[in-house]
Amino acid sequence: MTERHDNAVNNLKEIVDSIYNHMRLGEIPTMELSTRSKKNIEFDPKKSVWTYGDMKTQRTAKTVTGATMMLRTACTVQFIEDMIKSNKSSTLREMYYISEGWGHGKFNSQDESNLLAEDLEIMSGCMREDFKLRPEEDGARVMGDFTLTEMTKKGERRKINCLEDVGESGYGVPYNVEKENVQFQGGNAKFIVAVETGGMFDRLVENGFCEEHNALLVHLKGQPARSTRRFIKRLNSEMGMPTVVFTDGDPWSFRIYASIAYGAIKTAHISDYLATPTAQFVGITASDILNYDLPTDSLSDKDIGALNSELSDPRFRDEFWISEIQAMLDMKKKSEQQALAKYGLDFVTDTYLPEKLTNMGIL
């Protein structure tokens, strides 16, 4: 058991242990932990990442259901105790199915064991990786000239860079990249391009653009897992590695790099784990679309809600993106990444990365 897993059982039994001190004093057990709800969401310009304000919700088991939550609470709390001591992991779908089996506490549909493993993170101050609960999705693609070392199923540190001791896909980001985990060494790689799509991520590696310009590129697979942005902002804070974010040019997309600069609503507890505020947008704008004339799509009326919406978003409140997303909304046009290859397969590693990132300060 490492530290972090021992400090978080420990955090976890003083929880259930405040249920059970309350009932043998004869009173009805409450817990109190940050309302979550976009009301109670704010966005914190010092750090400029999302977080909790100061309102409070109670649960309180006066009612069935509220009793019920306790219940959950401590059977969760039991069964992520159990997997430490024994050295396993969970994934969030199977702790809803292992729920079958504790009773009148088992979840009657996995989005209820989702969040209360949110509220066990709140409440303890820990993560869920420091609970040993994975994610059912994939983390990150790496290629690059980086070095680090990982800890085997046999307990064994591996020493891998990730150039030349991977294959064509690159090595593939775990779910949990905390340093008794993952632990950075070094390389020529001198700063990350996070990359939403596969395709241009295949398009950079085959034009050898890590190679060539010292880049660590990093596929996000869409919206990225929490593991790939704690493994950005590890990179970033502790290597001091610039990071460049490389999108589609749409709302959605947009979206994709506000997560990982500024934390997401929906992690905001976490937000200072996870969040990269100085990472920079180097993905399609509507500023490109017209300087590189770009293939374009129609905005659908679902882009342009997403896309006002956004002109309200404090990430999204200042003079940059005000002007690109009006832009877009007036041209009503939206680009992929991989339009550019309008102009051949390598003008996106030979003319459009180079220009901008040098605008940039980065190469």
Second form
Number of protein chains: 2
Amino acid sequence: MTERHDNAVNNLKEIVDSIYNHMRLGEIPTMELSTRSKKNIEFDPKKSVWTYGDMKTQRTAKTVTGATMMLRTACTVQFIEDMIKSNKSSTLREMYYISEGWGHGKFNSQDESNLLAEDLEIMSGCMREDFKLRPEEDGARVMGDFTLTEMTKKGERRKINCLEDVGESGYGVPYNVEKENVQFQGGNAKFIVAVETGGMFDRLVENGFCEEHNALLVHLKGQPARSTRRFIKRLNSEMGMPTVVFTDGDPWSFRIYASIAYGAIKTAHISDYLATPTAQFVGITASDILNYDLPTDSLSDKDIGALNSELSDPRFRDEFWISEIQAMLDMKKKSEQQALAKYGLDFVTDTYLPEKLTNMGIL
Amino acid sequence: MTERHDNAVNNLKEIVDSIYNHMRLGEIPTMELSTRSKKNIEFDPKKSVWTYGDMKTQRTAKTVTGATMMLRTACTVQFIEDMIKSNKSSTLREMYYISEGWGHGKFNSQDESNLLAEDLEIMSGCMREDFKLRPEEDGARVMGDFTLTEMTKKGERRKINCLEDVGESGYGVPYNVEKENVQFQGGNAKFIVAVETGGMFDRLVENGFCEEHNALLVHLKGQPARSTRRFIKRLNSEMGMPTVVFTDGDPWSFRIYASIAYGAIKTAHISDYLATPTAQFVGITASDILNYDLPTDSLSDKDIGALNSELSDPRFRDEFWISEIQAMLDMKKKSEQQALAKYGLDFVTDTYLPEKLTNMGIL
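Requested next: the structure of the form predicted in complex with another copy of the chain (the form predicted on its own having been shown above).
Every component of the complex follows; first up is the chain already shown.
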């Protein structure tokens, strides 16, 4: 049991203690936590990430729902403590199923148990990873001349160069990317290109983009897992590697960028830990669709709704994003990064990325 | 350009030649290929896999659609030849976008280009991989005491033990798992457990199932990629490793098993190459749901439809499957493999798998 986990157990116990003490004094237990919505995120100029503001949500055992939440909280804390003591970890899905045995504390859906896990993070100031709770999603793949060490199951540190020591599929980012597991050594790779789709990741690898431009490619697999965002954050802050994000050109991809650069709304309490404020968006932008005359699809109603809600999202409140979002709403079109293949398999590495990265001062 | 690719180009050219010759002789070009539907798959007793029967589908340039198909075929063959000659590969998605430049030969949707790629396999007797066409999906993760060698990007063979030389996320199966890229050496692992979900894969790894029972775990990531099925097939036939499939208990998971053991309907022309006829289904079965009193969800109408269509699927026409499918229809319930966590994190490795694998004669 490491210090991190030790500390997590203590902080969780305090939460349960306070419930217990309320009851011992004959008071109705209450819990308070930050309101987790778009309305309650604020820019933290010191850390230059978006975090929760002062709006609080009260939970009280006055209602059956509230009381049930307290019971679940207690059961969950117990489960986490047992898990840490027996040196296990579990997926959020497993915790949901294990709650089957908690009587009235049972969760009705996994959304409830996922949310509680995040609530416990906010109340305890610890990380879900400190609780030994894992998501199902696996992390990203990484390719480029960069050496790191990772603990093997045998408990030995293994040195891996993410270009020379890996097969075609690259280095797989584990769910625990903290120093105890992953340590950085460095290499020729000088900047990070975070790529949304596997197809484009493989394209950049095959075209030798890593070698030619000393780039470290990180595959995001759509909305990036926490471990992926944390991995990028650590590379950026510890190794000083500039970071660009390369996604499809649609509202959902804009959110992928935002979750990397600004922090996600759901996890704003740990933006500081996950977000890479200096990450820049390389594309696909609405302007790219026009400038490069890319194949497009029409925006669906859901796309349009997402773009409009981004216009009211404080994270997107800057000139660049307002104009790009507006431009996309005006043309009513979206496009994919692989649409660049319209000009052949080399266009993205011979023309598009060099042009854009030069303008951004990365190349 | 390897012999495989060389051969692919020649066979593809023959297809285009025959179109050309038809036209030269003033005939209307036609193409013929196996009908790719449930009605046209037959059991091949020699290879004991399901392949296409004698039903043929005619394509003729008499209609505009037919003529367009011929044009697309010619453009696609040209594209594949250029790609192979310039030693590139591309994703199916990229090929779809590249067709933007093919005028009337342009594909209207990626389904069309994917289907044509499979049609070309049937007509040429080659593999999509020989055409250097890749899917987006990445392959599985593998964990267990088994050593293989893989070509690194540097063109050197790297030896990887899938237990000792890998991090938490295991060995990532590349899209090309042929001998030229991946070669097997062996190890203590004696049988294969193909696992549907990442959460269960991680559970078996954390509980030390590989070491305790000399198992090689392969993560299927839902419906397994071709590379994953081919990887399992090669392990099974070359290394003589018995294979069991461990999935959720629902109709879609039954199809995952069928695609591994019997061959998928879409790719029945290469079942021989992808399918592992001796693979056994370990669960979750309808009987498991009853015997272990697992948490369940109700079957949706789509689930019920899928189960009924499986009853009319020749691949499921044996006692075991008919009774399991019927039992699931009767109880109107499905369950997930992680539902075993109801009995704690160790139940699956201490009780469930040992019990079932012993009954199956694997342990």
